[in-house]
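Only one chain comes next, encoded as structure tokens, the form predicted on its own.
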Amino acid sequence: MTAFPPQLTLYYSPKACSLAAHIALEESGLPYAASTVNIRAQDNRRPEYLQLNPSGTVPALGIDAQVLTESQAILTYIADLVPERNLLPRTGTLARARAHQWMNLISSSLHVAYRGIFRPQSYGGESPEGMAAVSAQSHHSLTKVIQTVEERLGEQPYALGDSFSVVDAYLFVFYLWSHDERIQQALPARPRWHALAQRVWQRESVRKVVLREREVRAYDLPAGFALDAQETSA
């Protein structure tokens, strides 16, 4: 019989999509270890990590002797370990399906558009013409999906309604990405997404995780999301 809670180890890269799982673990209250796999330094291509996770992706979640990959699966698993925390609606409800509708949009549309901007060679090969075409199309796709996010958020405070969920942690990551210097075209106004990100930023778990990740790589934060001196000196 598997012990509860399982031994959890998050393999993450600073400011990557793994930030959502990092926040979810902190929100869960469960004990866990965090191990840096800095993709900018190609840590994810090192033999020891590929032996653990042959796909070389982050996030990866070590669960006792097993490894789980893909953000949506990891976020769902963490939420289901602690149902009392209400990090996702209960199984079998329309609200649960809406949560997965959100996470599918994020992983299949939002993340893909950013990847085409940040790493156009992944889709267009190494030729300058191919990369330029991918980047242009990805900027167009990102504009459209941002408009979809704004529309779906509506006037409610969080993605699923009145309370925080792992969906909000996932959206927070990609809000940060929308301020990346590699985005060369103006993006649509996103006041609802900004308001959601501001609410998420006020959570102690989020600030704690961002501070931890910035000790590995001091990535920039958008205006209004700075850590105060007391937090950085703690």
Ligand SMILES: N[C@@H](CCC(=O)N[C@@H](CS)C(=O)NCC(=O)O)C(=O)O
The other form holds:
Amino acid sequence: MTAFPPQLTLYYSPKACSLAAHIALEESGLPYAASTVNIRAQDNRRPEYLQLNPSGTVPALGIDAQVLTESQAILTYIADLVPERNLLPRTGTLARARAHQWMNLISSSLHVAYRGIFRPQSYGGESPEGMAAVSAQSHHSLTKVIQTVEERLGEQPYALGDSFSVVDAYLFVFYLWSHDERIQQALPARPRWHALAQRVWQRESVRKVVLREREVRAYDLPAGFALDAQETSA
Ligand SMILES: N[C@@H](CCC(=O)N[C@@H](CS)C(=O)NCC(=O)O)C(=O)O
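Can you return the structure of this protein in the form predicted together with the ligand rather than the form predicted on its own?
Expanding to the full complex; the earlier chain stays at the top.
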């Protein structure tokens, strides 16, 4: 028999996609350790980390002696550890399938489009022409997927309806990314996504995690997402 809860260690980089898992862990109320793997400092290429996660990506979740990667799997696993917190709908329901519909869209389309803008060399090689072509195509893809996000959100306050889920934490991260200075072209208006991100931002767990991450790297937040002086000095 394995002990519950398992020993959880999140390997994360500030403001990376791992922020969603970081928020989910905080929302779970379970004890966990957060270990920084700063990808800007290439910590993810160190042998110690590659031994743990050969793909060299974050997030990775240590679960006792095992390691789980891929945001969608990690978010699902965390939510299922604490069903009483309703971080995802019950298995076997259509609502649960909707959650996966969202998370797949986020990882396979949204994240991929951003990567093509932030790191075009990962798809197009190092040549300036290749990078420019990937970047232009990725701006186009990002525009389309933002429109899909807006349409799918409809008038509901959260991605799955009336209550917060890990899908909202995942969407929150990529909303922050939409304000990155490396995005050179105007993106479509995203009022519904903005409103959702504002709701998520009101959560204590989210502010706590963002504060913790910003101690490692003081990343920018979009206008309207400031932490007040009391929080930053706490
Ligand atoms: N499909 C993975 C993607 C993970 C990923 O690409 N993470 C980025 C940070 S957002 C990373 O680790 N980049 C560093 C690298 O690829 O070297 C997931 O959804 O978790």
